[in-house]
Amino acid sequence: MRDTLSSLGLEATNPGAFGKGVVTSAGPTLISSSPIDGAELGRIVCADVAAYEQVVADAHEVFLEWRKVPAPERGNLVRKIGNALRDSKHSLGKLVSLEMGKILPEGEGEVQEAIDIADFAVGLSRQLYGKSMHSERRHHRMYEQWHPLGVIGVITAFNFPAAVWAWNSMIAAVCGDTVVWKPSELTPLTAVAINSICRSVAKETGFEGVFSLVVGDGPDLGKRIASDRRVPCVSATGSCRMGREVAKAVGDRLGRSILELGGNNAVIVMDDADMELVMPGVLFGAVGTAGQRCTTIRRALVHEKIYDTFVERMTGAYRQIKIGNPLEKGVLMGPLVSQTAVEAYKAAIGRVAKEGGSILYGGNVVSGLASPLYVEPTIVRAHGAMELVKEETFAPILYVIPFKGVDEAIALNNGVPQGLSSAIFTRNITIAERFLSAAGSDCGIANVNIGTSGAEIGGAFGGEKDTGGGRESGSDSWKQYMRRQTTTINYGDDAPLAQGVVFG
């Protein structure tokens, strides 16, 4: 563990505020402990109000110059950052696993996602296109262009302490913005390590202040960012409750918010589904990251004709899941991130029978391991009327619900407040297209014959309804980090008005 921290330049106590440089703070000390065994990983001096003010002021000052740098040059800096992340991929992936608890292949995979989005952003730096439009007036030309927006506030959750930051920061950087990052208090060391790598690379260009960091123990810094008029756009990932607070604070000042909130994702398994595709897709989707992904499969909607077969095969697969230290080879599920998460798991399990369901597998906290944060992946026989299945519990609980026909399945899929990811398994193209139509899934992501997790960086990521409506990562998500300007040029000798208006 110490070798991993040392290789990333992390010492026992690290500052939690970086503007142009290390910012002095009198804030409290935050201890980062591993959910794997409870061991202390390091200590962070949190940013107090004065430190926060300095960081944001520094970020704005740097932005005033960074926006003048040609976008391809900005892309070159991001290219170098991507290469630096490649060089540290194993150490960073191990740190993610140590601090968050996901298995090592997932930790390294998350860092790879940050590398991939850096590569995407490099290409994007030469493709920040605007449109040219025909004017209705003679000797006039119209076009639109995109300019950098300003300081971007990025508030990230514990479950993806590297990737979600990269979705925002790599894109924002090539757009000409600067970034102030407020990470989860559960994963601060990962943030310090990544931010330090970025600043070290950026320092060579004189723009280390493009990437800033403020660490806090609790929601106060996030609230401060959301209310700060110097931060025109806030991207926040977390619970629906947190997202509503951020949206209100940002909206009150007419700023922009990009919200990636709760997911209560369903997969529909039709009676003609290829079970060799279904089993690995649902297993990873339901159990990966110990059920702590926003895209985790929480509801399996299974056709009544194959319900018993599905349950039998899935239960058999769950019995083979090795639970334990996520750094050990062969382990497929590590711990939950905190005791609070364990209590939420236990509370949900306690409601199953009361709401007419039954536990088919699991449902217990695992004893005898290095910490009390390990739980059994759980399968629940459920029905669509249960209030429990309409809520998101950030734990490995899979509710298996039978249905008779595809219209009922789509209604069940859509019958929850959240709308992030969804999937259907079928060989019938007509049914698949119905699921993807305007009258089908109401989620931001809809997949066919793959699970709900593991989105690629090339597409826009995000969801509808209580998920917040935000979009990050690929496609044209970059437009959220820039401001659009419509321009009209008169190259003639007179000044006609639009719509044929004659004045005077």
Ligand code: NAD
Contents of the next structure:
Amino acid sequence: MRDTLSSLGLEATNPGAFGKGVVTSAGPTLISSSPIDGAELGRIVCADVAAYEQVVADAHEVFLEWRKVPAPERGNLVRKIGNALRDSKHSLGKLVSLEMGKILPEGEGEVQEAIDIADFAVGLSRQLYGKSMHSERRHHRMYEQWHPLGVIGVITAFNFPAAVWAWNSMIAAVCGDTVVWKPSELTPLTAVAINSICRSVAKETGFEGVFSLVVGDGPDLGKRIASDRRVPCVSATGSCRMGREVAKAVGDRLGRSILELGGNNAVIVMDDADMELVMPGVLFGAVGTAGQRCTTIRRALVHEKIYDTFVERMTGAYRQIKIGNPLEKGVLMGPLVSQTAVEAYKAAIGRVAKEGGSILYGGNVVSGLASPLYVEPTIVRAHGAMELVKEETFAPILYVIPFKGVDEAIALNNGVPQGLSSAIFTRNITIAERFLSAAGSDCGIANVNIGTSGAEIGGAFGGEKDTGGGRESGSDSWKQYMRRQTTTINYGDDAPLAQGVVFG
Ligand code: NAD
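Starting from the form predicted alone, produce the coordinates for the form predicted together with ligand NAD.
Full assembly next; the chain just shown is listed first.
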């Protein structure tokens, strides 16, 4: 563990406030400990209010210069950051696993996602295209151009402590913005390590202040970002509760917010589904990251004709899942992130029978492991009217709900407040297309014959309804990090007005 930490330049105690330089901070000291065994990983001196003020002022000052650097040159810095992340992929991936408990291949996969989005952003730096339009007025030209926006506040959740920062920061940097990152209080060391990699690369260009960081021991600095007029755009990832508060604060000052909030994702398994596709898709989707992905499969909506077969095969597969130290080979499920998460798991399990469901597999905290944070992946026989299945419990609980026909299945899929990811397993193209149609899934992501999680960076990522409506990562998500300017140029000798208006 010590080797991993020192290879990433982490000390026993680390500063948690970085603007153009290290910002002196007298905030509380936050201890980062591993959910794997409770061991202390390191300490971080949090940003106090004065440090926060300085970091945001610095980020704004750096923005005033960074916005003038040609976008492809900005892309060049992001390319170097992507390469530095490549060099540290293993150590960073291991730190992600140590700090939040996901298995090593997923920790490394998360860093790979950060590398991928850096590559994407490099290409994007030469493609920040605006449209040109035909003016209705003679000898006039119209076009749209995209300018850098300013300081972007990035508030991140514990479960993707590297990738979500990268989705925002790599894109924001090529767009000419600077970033102030407020990471989760549960994963501050990963943030310190990533920030120091970025800063050491960016230092060569004199622009290390493009990437800044304020670590806090709770949500307070996030609240400050949300109401800070110097931050024109706030990208916030986390619970729906947090998103509501951020949306209100940013909306109050008419700022822009990108909200990536909770999910409650379902897969529909039709009676013609290929079980060889269903099994790995649902298993990874429901159990991966110990059920702590925003895109985790929480509800399996299964055609009544194959309900029993599905349950039998799934419980058989669950029996083989090895729970334990996520750094060990063969382990598929590590611990939950905190005792609070374990309590939420227990509370949900406690409601199952009261709401008319029954536990088919699991339902217990695992004893005898290195910390009290390991739980059994759980399968519940459930029905669509249960209140429990409408909520997101951030733990590996899969509610298996029967249905009779595709219309009922789509209604169940849509019958929850959240709208992040969804999927259908079928070989019937008509049914698949119905699921994907305007009257089908109401989610931001709708897949066919793959699960709900493990999105690629090339597509815009996000969801509807209580998931917040934000889109990050690929496609044209970059537009949110820039301001649009519509320009009309008159190269003639007359001054015609639009709509043919004659004035005077
Ligand atoms: P959380 O809401 O507890 O915290 C997320 C971040 O918000 C933290 O940095 C926290 O300090 C900050 N925060 C909390 N309250 C705040 C407030 N009032 N103002 C400003 N900042 C505040 O979430 P979590 O437990 O870290 O993460 C799990 C949640 O995140 C789940 O609901 C999951 O679905 C969601 N999530 C969504 C996506 C997505 O892309 N849709 C991705 C990852 C996680």
